[in-house]
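Shown next as structure tokens: one chain only, the form predicted on its own.
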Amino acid sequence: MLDFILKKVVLILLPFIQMFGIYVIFHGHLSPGGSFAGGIIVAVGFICYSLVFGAEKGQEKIPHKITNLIESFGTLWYGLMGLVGVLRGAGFLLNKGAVAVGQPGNLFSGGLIFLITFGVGLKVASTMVTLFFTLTEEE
């Protein structure tokens, strides 16, 4: 019953870590931060309830085979949307030419990078929960 006040508190966080890690994520072409430190959040939501919680709560709430078609599948997205360039007669990742671009400032005014980034945040996500679960499992 000594960490009844810390459960509470990362159970109120955590839905707020989380839409902050989303955040990050889908305005990253639009301000700082981007897929990588959008990632970095998510993962550390799930991490943070892992502590406090152990991690076999943490394996239940996200166990390592949905990581792993997490990881895989951001993968796949990123590389999928680099061929859209390719498919449309312009080079691998290539935004200007390959789709249309909106007016700056929108949500969607970056082209592709709106969804790579998703995929990169994803990838990012999923690899930061799996290493941190690896590295605290005991022999």
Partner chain sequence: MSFAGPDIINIILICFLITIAIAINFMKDLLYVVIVFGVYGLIMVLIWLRMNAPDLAITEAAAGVATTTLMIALIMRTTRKVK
Second form
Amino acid sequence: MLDFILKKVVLILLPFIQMFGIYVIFHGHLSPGGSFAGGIIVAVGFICYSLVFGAEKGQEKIPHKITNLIESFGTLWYGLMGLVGVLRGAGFLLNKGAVAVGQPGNLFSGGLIFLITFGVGLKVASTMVTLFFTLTEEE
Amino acid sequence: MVALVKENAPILIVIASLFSAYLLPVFMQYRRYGIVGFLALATQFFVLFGGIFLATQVLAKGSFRYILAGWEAPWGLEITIDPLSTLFLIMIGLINLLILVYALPSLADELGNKVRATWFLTLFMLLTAALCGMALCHDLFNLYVFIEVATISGCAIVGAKGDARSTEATFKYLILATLGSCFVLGGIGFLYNLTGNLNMLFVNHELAQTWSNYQYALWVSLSFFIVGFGIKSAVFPLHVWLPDAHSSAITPASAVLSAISVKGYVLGLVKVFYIAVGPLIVASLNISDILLLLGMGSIIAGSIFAIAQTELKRRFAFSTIAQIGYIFLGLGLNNQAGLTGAFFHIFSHALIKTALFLIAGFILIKTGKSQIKDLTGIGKQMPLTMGAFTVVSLGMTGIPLFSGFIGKWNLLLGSLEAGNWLAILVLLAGSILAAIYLFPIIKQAYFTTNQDYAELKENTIMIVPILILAGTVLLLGIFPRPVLTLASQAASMLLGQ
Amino acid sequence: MELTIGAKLLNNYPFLGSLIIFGIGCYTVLSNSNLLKKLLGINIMESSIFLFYVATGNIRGGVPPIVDLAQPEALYINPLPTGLMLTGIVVSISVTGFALALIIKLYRFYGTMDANEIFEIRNEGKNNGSSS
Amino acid sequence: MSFAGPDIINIILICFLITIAIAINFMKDLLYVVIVFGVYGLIMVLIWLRMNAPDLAITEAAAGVATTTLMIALIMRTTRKVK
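Now show me the form predicted together with the partner chain, since the one above was the form predicted on its own.
Once more the chain from above appears, this time first in line as the rest of the complex follows.
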């Protein structure tokens, strides 16, 4: 019975947790939070799912191979975004002047920061999930 | 394209190592192990040539800065390229390249499978990126971040083998090293609180005007730095983690940790004390004397502990503590010759210690023996290896014509200039003690009865880096000019401010 | 007006508190033989240093450094230490994760989480190995 | 900004932190230690909020409290099961 309630509650809560995490990631340049906090919130959603439904089912949803690739992708994405500034003839990680910077206060302001936080958030989320599976796996 | 690379070479060195660190798992995922090895080698080549290119630029037109993200110094981050950082870049590139040439053929066997080998290479590349960043950064908090990356990746490559002994050593190293980084972070916090800046140059300007008002706070801050960097670079009373970690790791890991990683933290100390705080303040707060004492204690204690060890790798690990002592002694002397000697010794010890660890690992792979008493008569079986060992040991003791001599000679000159007779005695005693812990191995290898070893072949590619290292030790002893120029320019840059 | 030492300490209470916690954390790391407690000691030390930094940037009566276009004249606190300590928290959690993975591995090897017991087990193994 | 005297609530919170740190040092049962460590993180969150650092507060709540406590609890689960 307890198991049933847990499963239902997690299934109801999960979209909201994930949505909030994504919101925190993408509003990193406007409000408190950012890619690290948001990434962890997204990961906590997956971790809740795996805790309630068992680690095997959780790993089916996000196989190790995928988290592995996403982890690499996050860092490489950050580096590539940094190289945009180099290609525009200025220093590494150039933001203002490399791409259009919107109005302050809008979601699409801050130029490359929006894109960078996306990559870092993915990286943090996948790292946390990997860490969780590493700690729970038996022998 | 070439112009773009040349212009942005300082940051590209760090970024290339970081990129390759995260590209390796992707190739591993698709089982392209050939590309993995090639990419690792290519990255180290890039670091080495980048270092040499930057060194020629620095020698031609002096130190320069590279500004990140288009923001000028007090707000943005900047990177400095000076003789000291280029010396470190060349050292990192050269040593890592040779270690990789040695390690790649045997890594998969040593670690069990190719997946683990790839993860090891990933951590190795991360360590390279962090050390290059430490060499280049000009900002206190950046220094902390790179130190932390180097610490975590360094700990992880100690535990790469995954057996009980190395896991325990890794945990010990991780806890003590994190303790050390806490102290470093605290010291940076004090400096930031006093000056309101994190850029080393601005900290220096602020402190030069106001340091006499905050002597006690500055003392606390500098002692935090001494404890933090002391733990990480393993000077004598704070060395407890080093022997376990360096002797239980696999050969390439212990070589890179002993030869480069430990010195990265010494470089952090140098940057904080000589660039951020300034040699005058350090001398007038008597911090130099503390460094001198730590150095002397390390030389004597490390050598005596090394004599007592019966295992080859453990003896070399304790010898690292003694050699770190020479560097601290040179920093404590606080004059031109002393600093030059310290920086030259950093370079030459990196070559020597890498060669020693690679030889120990090679003997372990070929004969399966790690205890010193079992190595009787090995000189005739493995003439190339033991020949290189002899050359390198002579270099370690500081015999003229070998690279160890130049550094120690400069340290002696510095001690004479400072009028410090105790330091001279310790330097001489250190050389004698080094002879005591290294020469019995040579004597045993050549002048005892032969054992029956099964077919020992030395014709693998693994012998090549050992021979190159021994040759470089010899070459650098006879023609020390290029490295010595960089070292003395670095010393005059640090003291000239 | 010259302040007494007590008043000076009271005015700088976050720094005093953070250094006390730093000392307690350091003592926890060095005196406890339990590996998990060592790790918690490290965490406590790190958080005390975060407190030190944030107190450096804080202004009594200031507002958080989020630009409010309606109030351009507000007294913002210094955002730099806060931003730096975000990095510090990232580092601290990665160290924690790595150390926990090592602890669980050591537990599987030795069946205990106590440094002294691990030391004894290892020494027994060594003695048996050399005598047999 | 004129000096307004020390913030009394912050002082009380920091005293709590000191007490909990000492308690962690001397407690024997690891499960209690972990629970008390979670409380330590929560008080840290309150301090960050009072010190005008909401950025740190949200990160500490996600990382320091939730994830660290969860991971340590997982470790405890495994180690007790093997016992």
